[in-house]
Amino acid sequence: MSGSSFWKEFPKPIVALAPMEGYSDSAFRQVCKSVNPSIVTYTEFTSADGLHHSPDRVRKKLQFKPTESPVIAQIFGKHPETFVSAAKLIEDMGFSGIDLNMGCPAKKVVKSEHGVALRKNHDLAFKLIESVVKATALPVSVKSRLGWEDSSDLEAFCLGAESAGASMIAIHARTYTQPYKVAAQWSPLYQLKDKLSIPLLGNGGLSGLADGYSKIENLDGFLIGQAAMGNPWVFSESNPSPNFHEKIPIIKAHAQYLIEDKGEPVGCREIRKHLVTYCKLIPNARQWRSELVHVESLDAIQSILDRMALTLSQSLPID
């Protein structure tokens, strides 16, 4: 499948794990794919400058397993030459596509004129897209937001991105200035879709597959982000609300994948935030969290999870 046809020919609706810094690493992508093998996954957003200047160090962040495919590598920056260099490396690594981040609202990113700041510089945004499209045979997509303060330039931006060679666009249905507590506004996306000839995906405020299907309307698919944190079952077609006993095998697998990828000291530190979220709704969650935030080995994680399962099954107090 050629780069230009990849997204058009991909089975609809397209359902994807959104790129999330600190969360959508290889371990979490594997977990989400085990719940629903048909989803698309994205890497954490990765610096094009970093890939250009320190490829051996930064490419570790992009490592992936064949079971995660199709997996899209997301990069950010503002320099065409480093985007081109990063694109060639990503193609060599065997990714299914490249996504250009033009929507991240983090202050540090925006201050550097990356991410959503590119919505204020359409010419540069389109130049970046065109440069990457010319440098690789992979499909090039763009992820952005409704706009800076409003969606007044949404159509112009997306039509320009399409003309520059983007083969798919995903839009987070909030502006840069809107906090996440504000409800996502999907109606501009439905209007935009009628103007584009390439697939358009929606993102923002989705609680799971059913919610995504209810909002998709004329769009080609959707991405789920924050709702998947500690809950990869949001992607499940058959069991989106498993009990804790049913969750344990995947939680253990997540810990094992992360520790195998990053080593026990780093992996244990990084899995702690996931473990805390996995158990937030169970009885005595506060007490279990006090143990989970201090785990230092895979054996300790598995032992605590086994005790949690036993305690819950017997309705015993934690002590």
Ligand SMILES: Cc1cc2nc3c(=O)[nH]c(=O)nc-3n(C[C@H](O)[C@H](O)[C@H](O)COP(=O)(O)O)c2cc1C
Second form
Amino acid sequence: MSGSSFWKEFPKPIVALAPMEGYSDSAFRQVCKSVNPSIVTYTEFTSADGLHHSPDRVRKKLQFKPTESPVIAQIFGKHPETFVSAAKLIEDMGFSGIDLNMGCPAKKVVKSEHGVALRKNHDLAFKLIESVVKATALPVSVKSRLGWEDSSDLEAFCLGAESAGASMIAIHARTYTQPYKVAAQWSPLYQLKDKLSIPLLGNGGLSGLADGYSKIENLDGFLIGQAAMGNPWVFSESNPSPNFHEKIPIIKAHAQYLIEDKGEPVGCREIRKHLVTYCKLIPNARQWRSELVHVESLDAIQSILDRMALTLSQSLPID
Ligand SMILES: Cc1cc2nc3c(=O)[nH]c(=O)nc-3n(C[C@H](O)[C@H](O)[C@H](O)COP(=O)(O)O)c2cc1C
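Next block: the form predicted in complex with the named molecule, after the form predicted on its own:
Then the entire complex follows, led off by the chain already shown.
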């Protein structure tokens, strides 16, 4: 499949783990793929300038395992020349696609005229897409939002992105100014879809696969983000609500992958927030939490999880 037709020919609906800084790293992608091998994954967003200036350091953050494929590497920035060198590196690393972040609302990112700020500068956004498309054989996609304050430029932006060579677009169905507590509005996406000839994915507020299938309508797929935190089973077709005993092997695997990738001190620090989220609904969660936020080794994590399982099976109070 050539770059431009890759996503068109990809089996539909496309279901993806959304890119999430601090969450969608290699370990979590492996875990989500183990729950549903047919999903697509995105990396956390990665600075194109960083990849250009310190390729070895940033490459480390982008490492992935073959079991995570297809993986789309997401980059952000505003300089065509750094996007081009980042694209070459991403292609060399064996990713299945490159995604250009044009939706991040973080203050620092917007102030630097990256992320969603590109919605205020369509010409630069299209130039970035064109430069990357010319530089790589990989499919180049774009992830953005409905718009800045409303969705009035959504159609012009997406048609321009398509003309510049984008081969898929994912839209988080909120504007830049809408906080997460505002319900995502998918209707502008359904209207947009018929105007585009490339795949269009919806995103925002989905609780799991069933919710995605019910909202997808004429779209080509959807991304799930926050609902997957501590709950990769949102991607499961067969068992979306496993009991805690069934969850334990996956939680242990998550810890193991993270610690293998980042080493015990960093891996343990990073797994704590995931452990707390995995365990937030079990009885006495608050008491277990105080242990989980202090884990220092993989052995300790495994032993806490084993104790949890035993306590739950015996319904014993924790002392
Ligand atoms: C902690 C966190 C980190 C995120 N990081 C990224 C990112 O690196 N790149 C990106 O395009 N979107 C990022 N997003 C946005 C998500 O990809 C997604 O668009 C948003 O969370 C809405 O989907 P959801 O309601 O399913 O979570 C992030 C969101 C969260 C909550």
